[in-house]
Amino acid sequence: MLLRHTNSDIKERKALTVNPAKTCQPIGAMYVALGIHGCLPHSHGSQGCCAYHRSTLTRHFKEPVMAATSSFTEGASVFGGQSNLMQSIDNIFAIYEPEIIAVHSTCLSETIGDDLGQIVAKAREDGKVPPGRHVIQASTPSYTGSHVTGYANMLEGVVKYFAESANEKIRQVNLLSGWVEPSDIREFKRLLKLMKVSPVILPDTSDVLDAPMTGKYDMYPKGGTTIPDMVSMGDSMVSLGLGEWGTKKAAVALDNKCKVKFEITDIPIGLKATDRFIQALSKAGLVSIPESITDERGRLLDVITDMHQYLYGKRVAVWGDPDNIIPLIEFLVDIDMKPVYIVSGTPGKRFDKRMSEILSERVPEAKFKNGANADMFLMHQWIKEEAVDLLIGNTYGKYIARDENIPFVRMGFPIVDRIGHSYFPTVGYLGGIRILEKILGAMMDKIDSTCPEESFELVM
């Protein structure tokens, strides 16, 4: 009912953020714990930050998701949390006995200048750190940057801390895997395997969030990135990074660690993204590409050809992570359809950089805007200024789409009254089909859903 007042009449906002398009860096840091086999994330703050991060997670993957927490109280948030969190390495080490404990702060701990690297070296020298066990930390302030920038500074902490080099080359290949879901995991092994390159994926959140019902309960389910994986990657062939903004600080700390070069490229959504992924796999590793991934991009193009009446044209408004949407508005201007506005709340001066490489000439008309007031308030008001024929973004958009009768389609995180994502991929050519489904699907329900009775079809 509210957004039935949105205007069109935009203004210059300079501090004011409204229904944000992101959520905190803590969540990004707990989601690479949660791909590492045997690590129990652990927030550095207050109960409540660490409800509300597995709370979002797991009413997204519809898994339990498990985090340990420092418990601030009045005490802590007033003298420092060292001891909390001291106390919180011993407990768990000796109730949980996970491998890795990955440790992210949060607001309080940050605004009160607790040194997460100096109280973790404390604990080691104080006997809490049982021999073979690990504790990892990264600094993830929520009042700054998103979930992405918290994933990124978390996948920085992991290989800066088990990466090592023996200085004798493994014929692999690092996967920095970016913030995709664990479906998309599976796809990008089932591509390896195909291509037969061998690789390392960091982080692995297959069989974790999408572990299997078998009617006993792990805390540590058998997927993640393993702890001789991680200390190998120091002597892979390369390192290719999925997304920029994700990724590249820690294939950047990785090659200045240990000298194993990178690549950065999109994540593979749509049809050129994934060209230039498989493109990157083979040159990495080596190999040529096989006949049958030849022929699922041929399969792909056969969809876009035979759907294409419905999509020429479309107006399409987008919202998400920059690292999963760049591809995405890629592949809709490749399709012909029109993707005239579009936000992230994620900042990074170079989403501005590629969306005008991609849409100056084809869509010359479309808005885009990414960093703090980058929101869905704004999103609205374009389109209360002129309306669009689909959305693509996460579930927070249902509301517009209610308020103006437009097809929704969802994608990117969180999604929270949805199932499917982790279980369907949206990466590579199979992704892309599927993506065209969810499109066409939407679109052709509300012609189905509006037309007059005489333009009833059976036949679309």
The other form holds:
Amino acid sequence: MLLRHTNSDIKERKALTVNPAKTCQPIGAMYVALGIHGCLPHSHGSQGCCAYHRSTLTRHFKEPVMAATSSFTEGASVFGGQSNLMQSIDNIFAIYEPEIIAVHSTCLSETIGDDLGQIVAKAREDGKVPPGRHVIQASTPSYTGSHVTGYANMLEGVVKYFAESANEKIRQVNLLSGWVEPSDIREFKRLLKLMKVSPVILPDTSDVLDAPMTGKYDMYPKGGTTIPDMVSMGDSMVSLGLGEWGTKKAAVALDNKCKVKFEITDIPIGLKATDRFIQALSKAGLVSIPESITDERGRLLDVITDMHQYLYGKRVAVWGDPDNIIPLIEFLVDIDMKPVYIVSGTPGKRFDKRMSEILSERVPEAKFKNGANADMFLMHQWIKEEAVDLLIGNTYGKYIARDENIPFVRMGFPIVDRIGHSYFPTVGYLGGIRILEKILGAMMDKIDSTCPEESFELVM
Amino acid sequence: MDIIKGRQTQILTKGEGPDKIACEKKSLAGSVSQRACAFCGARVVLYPIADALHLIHGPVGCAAYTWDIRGALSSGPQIHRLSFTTDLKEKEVVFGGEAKLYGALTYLIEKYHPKAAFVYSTCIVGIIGDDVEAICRKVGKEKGIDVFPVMSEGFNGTKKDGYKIACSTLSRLVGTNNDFTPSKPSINILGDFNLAGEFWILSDYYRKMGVDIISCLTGDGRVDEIRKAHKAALNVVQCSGSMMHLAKDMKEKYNIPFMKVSYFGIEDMSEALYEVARFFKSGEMMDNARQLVRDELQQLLPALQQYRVKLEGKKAAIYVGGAFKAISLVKALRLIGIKTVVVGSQTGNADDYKLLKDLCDEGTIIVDDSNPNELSGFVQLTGADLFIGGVKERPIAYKLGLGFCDHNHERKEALAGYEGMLNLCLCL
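Hand over the structure of the form predicted together with the partner chain; the form predicted alone is what we had up.
Now the complete complex, all chains and molecules, led by this one.
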């Protein structure tokens, strides 16, 4: 038993996080930057941060992930990192030739007081940024929030820098896509096309983090939101932000800068969240909902009904990021499962409120916690108290799954031991069917492999 | 091909241009380096010690990214595979994190009863000035166990500097048990991390020769074994990048000689066994070693033949962490008819690169602290068929349509020893 040291005796922990259900801000900033065309993320800090983020993203996507670093030394830590960043900007434009450098800070550069805005402004003044090229920045101190906070901060930085208003509305919708997979972005595009809504999707990781093998290595793959598109966001009819934690800051910034009204809705995971998403699109784009989408909804409902007996009353443990697990929990409740344990390392007061709304009536016994000490260790202790039938979350649940022999569906970030997330969406009605397929597959495989011979059945 | 200004001296082509390569330099700001930081170096070296507590004092990221990242296997306790962090927040950055560290450390020691504890200091801990040493001393005294501060602030240098920091920490643990007298000729294995169970293969070889292994630093490591490591007659050092510092230190302190070996490839593996027998001046041991090599080769060589037929004449690019490993790989590849056309490392020193240069064929590109652009350029320039590297090189190789073999943390098959040679071929 890999986690044999864990027991059900839960003690208040003030000072300690064990097996975290989150990571730090800069990786979120890096993720956003990768969804912009021709953009090189840059980590302003020690070399390790950048190496870790690249390794983690590479392990999740099985794709090359490029990012540069200011390579702080002891000297830089004492005297400030300005000269490192200046030299970096010089080197990057000279050699890697990106259209955009997206600089994010780290705990180190924040603590020593480097002001990214001021350093980047100086770089511009000194002519280190060639014409037509851009340097954007976001402050992402690792000791505040989580990787989701870093995502939100960089997204805000991007729209603040690029979006411009020419005071002439364009018939398009800004879709701030939230922390989702390239496959999900492709699904958004498909749905938007069916709805006849023309969008600017930011960030857009499709054709970047799911690039085909061509025999050629492109440092900047063909995907990613382009500069003209980002500039035009200032004249869009409306912004639709998917997930409050990831996208609200950027939506507000767009409203403040360019007077683009916004609506925040959940990432469309499951039935109701997809309903809300489709309705929001229909309202934002001033279009009606085509029959083909209504049919997709019907198919999802059909699968739920067909398989309801295997789902009803089953206890589920879920961990992940608020924007992703709030609609997921809602979906689980809708299909009559019981999400009883929920943790998210990402802080935010609204989490409790949303969870209570979804759970208080239907699953009053549910335990949920986010922020400090909401970690995988606590999750495991809860499970030790009373077992569950299913686990849903990122790869880090595999220790619990093995020790407790519980079926495990991988969703979230990072997934470093399975594939599929880059290619098969979990958003939209069809994504809902895929989630069901995965849940049922995992639970029914366990039934088949462990049930007594006399109750083993061919047809299920 | 475009090379970042200031990096030209870290690249050379054998038979052309300058004779010497610049290395052991800090990475240039702005380069997409494949290297990590001092914390990473210290953490990967120490974490295989499976019955010790490893607590990371810093914001959450440093712990999250190093949670069980390296397949360092343990035959017993698994505490090292958990991720403990003080998860520092803004409040502690302003007011200091000492209280939090004290609380976490006490709680963990009470809960897990580890044999010893390592507390890793990260970038901002160095900046906010927590007295990690003092807290470790205090808790150590209160709880009656050894608590070692690992001063591995990321900005303290590259991964290699982190190795050094880990070695100085280990050197405080070595020699803390004097009640032990080895009964047989005995050695320590330095610099094997038991990835995919490689240490188990090696210990089996040495045991068959009649040599005892007192401790392995640090694969499948145990605190109590390391305490008596100074009783060994010899230190056998692999992956010289990470453990040389400790070997030198033990030579100075305890007068234990060391030898550099490599377990990759037939020649180097056999030499590693013979060298030990020669050291102990034991005919019996040498006979045992010869017998072992004979037995292993009898099985291995016919099995290799089928691969050689397929692999003969192929060209390989190698980019790995330590240069010593690169050297072994060049030799191992040569044995199966593969020519190395690009070879580089993140952390090699001048001696390593001189050896590499002498070993390689004319025209081979040798590179220190490279980056994806350079690597993909070199690969295309030389027409390599295969790439041997780590996690960040893998997808690049695949995009270029090259075969890839992981020779780093993510290897799933043992690549050391005779078994390893066969696994390498299979992989290629």
